[in-house]
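Given next, in structure tokens, is a single chain: the form predicted on its own.
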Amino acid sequence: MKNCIIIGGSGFLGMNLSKALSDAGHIVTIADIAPPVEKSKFKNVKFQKISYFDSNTLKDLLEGQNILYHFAYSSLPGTSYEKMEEDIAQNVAYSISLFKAAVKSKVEKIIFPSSGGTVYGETTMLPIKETAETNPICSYGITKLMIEKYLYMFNKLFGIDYLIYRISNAYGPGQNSNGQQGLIANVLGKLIRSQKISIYGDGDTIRDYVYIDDVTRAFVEGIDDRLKNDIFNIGTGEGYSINEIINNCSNIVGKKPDVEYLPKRDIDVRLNILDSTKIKSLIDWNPNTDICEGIKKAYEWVKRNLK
């Protein structure tokens, strides 16, 4: 049993992870600027309201915590280039302050969700291994990579353990269908509402979509001492185009999609499929949920929680 704190834990990944950690018997604290939407459903999970930029409270917040999950992030892949200076000031600078506080509070391990979809950039070597070159073409990917490097530095200088997961496109129950991130949730919401679906490019962009329960299992397993001071991909090894995802969602919802194709964005990587062999070789982890089953579960959640 570990004391686990999730900074920025009120979002999609944090909410699902807090439940998984609690179910596994760990003591969980969510620290965020606002409580989770479904806070009342969480058993044995504490909530602490924080300001991300109040560095004076970080050390007190982390006292007695064994595992720090750093999920706080203010930018998105598609919009980060519009405010690149803020991306660095808010996300990278804040992360450094958080890591300093973690060292002072004697946190055992920092676990960080990096972006498997952006840090590698354009590549033709598929599926992508952790040893591939990292040449991100959006600010979001660059700042994620910077934080990875700072974690490595903090380990070398101060001895604090870290774990980096480069996640592909996570989806499933709990993801906002009105948000700017999450193709599957967004498409499902638009189909249910009979609204137009707007996508950038011709719809042939290929991504690796991994179900949220498979992602959170990896993060719970991340407490294991066998996983530390390293980088691991978290994906399925299978790729689907945006058009294929829209068609799958359409078949499940039972409505024909109205798709608007917008000009392609230069910040979007054309192909991204992750090789997760490395983590599979160390622990008993596999992405168990196939895409159709996962979309059906996501659809049921979106339908119940549609606003």
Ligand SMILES: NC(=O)c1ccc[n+]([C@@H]2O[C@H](COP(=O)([O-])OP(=O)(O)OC[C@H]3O[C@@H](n4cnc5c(N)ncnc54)[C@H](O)[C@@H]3O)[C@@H](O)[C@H]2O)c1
The other form holds:
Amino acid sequence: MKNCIIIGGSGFLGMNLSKALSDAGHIVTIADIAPPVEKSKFKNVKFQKISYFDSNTLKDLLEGQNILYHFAYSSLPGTSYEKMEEDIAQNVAYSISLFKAAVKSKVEKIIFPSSGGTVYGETTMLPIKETAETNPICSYGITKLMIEKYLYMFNKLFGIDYLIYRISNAYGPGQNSNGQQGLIANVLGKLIRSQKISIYGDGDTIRDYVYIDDVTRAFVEGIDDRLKNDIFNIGTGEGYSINEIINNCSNIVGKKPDVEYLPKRDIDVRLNILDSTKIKSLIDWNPNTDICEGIKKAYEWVKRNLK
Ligand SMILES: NC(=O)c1ccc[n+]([C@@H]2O[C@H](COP(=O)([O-])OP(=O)(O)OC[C@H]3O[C@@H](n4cnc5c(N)ncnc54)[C@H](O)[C@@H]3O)[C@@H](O)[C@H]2O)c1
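One more: the block was the form predicted on its own; return the form predicted in complex with the ligand.
In what comes next, the whole complex appears, and the chain from above leads the way.
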């Protein structure tokens, strides 16, 4: 049993992880600027309303914590180029302060969700292995890579363990259908509300969609000592185009989609499918949720939580 703190734990990934960790018997603290939507459902989960930008609070916050999940982020792949300086000033600089505080508080391991969808950039070798070149074409991908490098440096200089997961496109219950991120939740929300679906490009962009329970299982397993001081892809190895996802969602909701195709954005890579054989060779993890089953569960959640 470990004391686990999730910075940014009220969001999509954090909320699902806090439940999975508490179900597994760990003691969980969520530290976030906003309360978790479904907090009342979880056992052994404490909530602290805190911004990790406030360095004065970090020492007390991290005292006695074994595992630090750093999930807070202020930028998104699609919009990070608008405020690149802020992306670095906030996400990179404050992550460094957080890691310094973690060293002082003797946290055992920092677990960081990097971005399998953006750190590699354009690539022709599919599925993408962790050894592929990293040439992000959006600021978000660059700041994620910078933080990866700082985690490596903190381990070398101060001995604190880290684990980096380069996650593909997570989807499922808990994802906001009004957000700027998460194609599946967004399309489901638009279909239910009979609204127009706006897509950048012709809908042929291929992504690797990984179901949230598969992702959270990997994060719970991340406590395991076999997974440390390394980088692992977390994806399914299968790709679907945006048009295929829209059709799938439309069949599940039972409504015809009204799709508007906008000009392609230069910050979106055309193809992204991850090879996750590296983590599978170390632990018993498999992203085995079928995409239709996953979309059905996401649909049930979005229907119940429409805003
Ligand atoms: N969702 C995905 O598919 C995906 C894929 C790869 C990587 N990631 C990364 O995983 C992490 C979590 O993603 P998510 O989808 O749950 O995002 P999310 O936006 O749902 O959650 C982020 C949480 O961070 C909190 N937060 C923001 N600034 C904060 C601050 N200063 N102090 C404390 N809390 C703060 C927000 O209130 C929010 O609850 C992010 O770092 C994201 O970049 C997500």
